[in-house]
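First, one chain by itself: the form predicted on its own, in structure tokens.
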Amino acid sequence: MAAATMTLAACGQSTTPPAASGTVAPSATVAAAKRGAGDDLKILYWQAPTILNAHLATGTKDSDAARLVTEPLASYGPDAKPLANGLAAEIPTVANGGVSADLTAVTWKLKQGVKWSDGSAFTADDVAFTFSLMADPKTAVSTSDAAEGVKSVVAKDANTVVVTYAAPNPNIYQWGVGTCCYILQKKQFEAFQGEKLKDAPGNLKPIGTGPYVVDTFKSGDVVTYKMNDQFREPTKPYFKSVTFKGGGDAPSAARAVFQTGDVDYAWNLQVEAGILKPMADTSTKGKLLTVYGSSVERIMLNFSDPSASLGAKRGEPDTKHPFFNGPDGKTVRTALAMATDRKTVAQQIYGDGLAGKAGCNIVTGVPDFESTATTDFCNKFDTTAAGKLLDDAGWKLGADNVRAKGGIKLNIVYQTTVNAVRQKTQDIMKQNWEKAGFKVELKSVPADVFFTNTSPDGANHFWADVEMFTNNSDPDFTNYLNGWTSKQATGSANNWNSANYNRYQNPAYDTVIDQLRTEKDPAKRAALFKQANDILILDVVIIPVVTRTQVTSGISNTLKNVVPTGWDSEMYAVQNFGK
């Protein structure tokens, strides 16, 4: 079993700006192979992709499926630094003159001779066009946070792009690197700008520069890909085709790679540790691949009113949750956090380090940024004390063992995806929360429905009281934390695609994020990351449950050149995969 835990102590995360990982793509370091020498690469995502335009994606399933075709300027490598394995020829830095000394401008030199899979030339105009889509509020893209504070992205010439920030920006790779910024072909999408973007045929069959092209796509089921004959690396990819199958569940995915050997790569094996570990340890066909990044399984609390009786106003940011948001809101939220048993979940379900560990921060993975101010708060697991807190605030137990005040009962609908690990976690939470006087109704939704912005049962609409899933950040947490600012509140106005599913609106928090965008001093930036984290945890916007391994996948023993990163898509270097 291959298990890697990322150490970031030497990753330069506290420097400003961060160093580049190098200008040589990892694909250049592996042995050359003949393009198409391999047969079909079989990848299994038990959460099936539903769209192949990453800018309209809600879930990792979609973004990862798109990464085989479309690429960013650069990736975040295993060392959490930018890596020039995408469309950029090198990583711009202050030292090489690519980043202005005042941190307002980043000049990206693009690889020359790159072609789209239709044979046309990739140019800087495509990059600038992609930014224009991301910055247009009418497109309602899920990646819009990466465009905040970006004044312009301009094609200086066919092979040079200049990103200009509105103010000095210590997060100089905010735009262009990683999952935020897959470059779309201008020719394919220029007729679908603004509100029309959601109707673009390219959302289901994008033309790209990556190693593969979409052959067939059945949304919610399977994508098949063929080699991109125009791909810039003449010996890549090794596999002539890819079958990216969705559906099933995490245990069946684990069996497919560890027991039957039916697939080469099985993603996100969120399987109970007592089942996963022996399956991987005894397998002769596959091995477990894990790496930590910033992934946190969290419980999100809804600050808007999800009541169906509100009709068109249901869940809109200007509504208020009946007991999480208001005079008693902080008290009720705190009681819920006090009745949350993280330790049991981490030990019994995630294997106490196998696939996750108990955690209490949303900013994690970079030691310099991790707060200790939340530790005592999270260690107060006490259902009796939680009940007393509510009792003292006037939330009295009724004959039905549910607390109520002013005619409002503490009834909670708790939603997440269909997954045995998550259902077991729900059971533990329900048992403890009900001891404190809440009534908990559990709801589980198929993942391809849950992670879709158009779904009333989805995470974005959040028509429930609490919900649970995992998300993660790139190495600079500014964009990630921006996802809880007031202007990112999800609602119909942004086609339910903005990042603030909680609809949390706190001017003090917004100010911290504004400061992060301009603060250059590394120590002060680290303090701001901790401050933002502490607001989200201590104001009980989020209840972190488990710090998860960001990669928890099974790979065939015969699959080679798979180097996981905890800071980008698992498919960030699929062109290197071989046998």
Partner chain sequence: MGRYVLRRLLIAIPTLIVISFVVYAILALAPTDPLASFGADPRVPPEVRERIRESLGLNQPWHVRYVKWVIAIAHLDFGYSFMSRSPVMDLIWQRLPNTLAVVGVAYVIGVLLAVPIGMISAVRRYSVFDHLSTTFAFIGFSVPTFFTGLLLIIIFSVKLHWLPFIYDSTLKITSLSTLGDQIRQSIMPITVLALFDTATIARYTRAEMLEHLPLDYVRTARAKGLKERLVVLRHVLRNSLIPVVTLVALGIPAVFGGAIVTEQIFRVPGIGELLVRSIGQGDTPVVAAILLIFATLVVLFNLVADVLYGVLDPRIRYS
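Can you now output the form predicted in complex with the partner chain? The one shown was the form predicted on its own.
The text that comes after this line covers the one chain and nothing more.
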């Protein structure tokens, strides 16, 4: 199974982002503006939804299937900014008085006259209730991180909600916007708070305010929806019903949209570019829908010592990697980065812009935050120069073509998930790195084992020298970047559960993140994001390889008004879909 399953997406720089925040401009071709004029919308996900309460979701598939029914206050649009297409009447800002000057309180005005699909009125109470579910540790919801640091969410009146943060929060839309915060009906879930939430019938058939209502749900197979007669926009949705089918694999999902035309929307076509491109190019039935976000396929370098000989100390944050973290550490890391051929990977494996492009930054997707200081460093692909750099530092080639110094050989174990695209990338890396004098042993682990804190073969233990996978961020990168601070270093003390798998520990970097926690000025924040990014890249903690498209789906040629966003669910504007 391919990785990067549960991802928020990022904003387009490939195409000009359509429409600024506020509204998604309906394209001129919108069909007869009449609710239910279309018949059945067929959506195909090769992972099947298993639960329709997004707060208990275990993946994008669940969250996306829930989005047709339940909605957040606002969505993240293609420009990474909040978009008032949900329950909020407008986006609160400091300028319109919705956000307090000290960035602690956000006042959300809700749309008037919104009804739940059962006909009852939607009020601010439902919003406050949803927050209380998320904040209750006993419910153990997977979205609870958004409630972290939120002091309260209070219904001021029926149409006003005030979100108060415990401390000034520059990430002011943390609670309420996007996939974190689909609003549930208080009436439906009131009796199922705390541990009882998992038994709620509403998990399989939620009542919502969205454009569709669950008709039948077969967990792990298919959801069918009917249009919601109570939906607040009288002309939407266009489709009378939706079939959200799950299962199978990505290549055959691509076939279903491009070759047979069996479906209107096929999600996440993670297929090798060499297969996907001809299929999409020659198709008379469908086309590829892509947009960039913050997803970056990166190579991570281990700063701790993963040697098995260390026994219980293996990979702990207080050990030092023999050559990535010694006196020559930076030189060796730099040589590895110089021997990394991201252009070939982007061209041959990601189709040169089809599913990804050569990338150099970890903070990417928001033009204001994108650093250019790293460009020269990344363009320096040269295995000979990398070899020379090592030579000069005393790492001499042995008879076995592997460089060594003081009895330490540059032997690298390189791990990633079992995935054709990743394994091809590994081959290209190995070839070049070995030219520079490293010896590379490749290892691949099934994704279900790799992304765990419990397995010694997992990304968290990182008992290898380098590892590769994709990750991404919210539009505010603070929490994401926090994952490389010293106190986040993963180890047995935190049950291998912290975010800093590299075990990178640099006080200068920690300071930048501390500043980000309090800095309110947008321009200064942007500078800090760049600064953090540059440290990680130029100190070679991470070698970014490819900036991947966040959305890589196929849609039928007849499907209209699909504007992808890289920062929210792909279904964030499903009410606009038409034919």
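Residue numbers count along the first chain shown, from 1. Keep in mind the model is a prediction, meaning the values are calculated, not measured.
For the candidates 548, 177, 66, 253, the hinge between rigid parts between these two forms coincides with 548.
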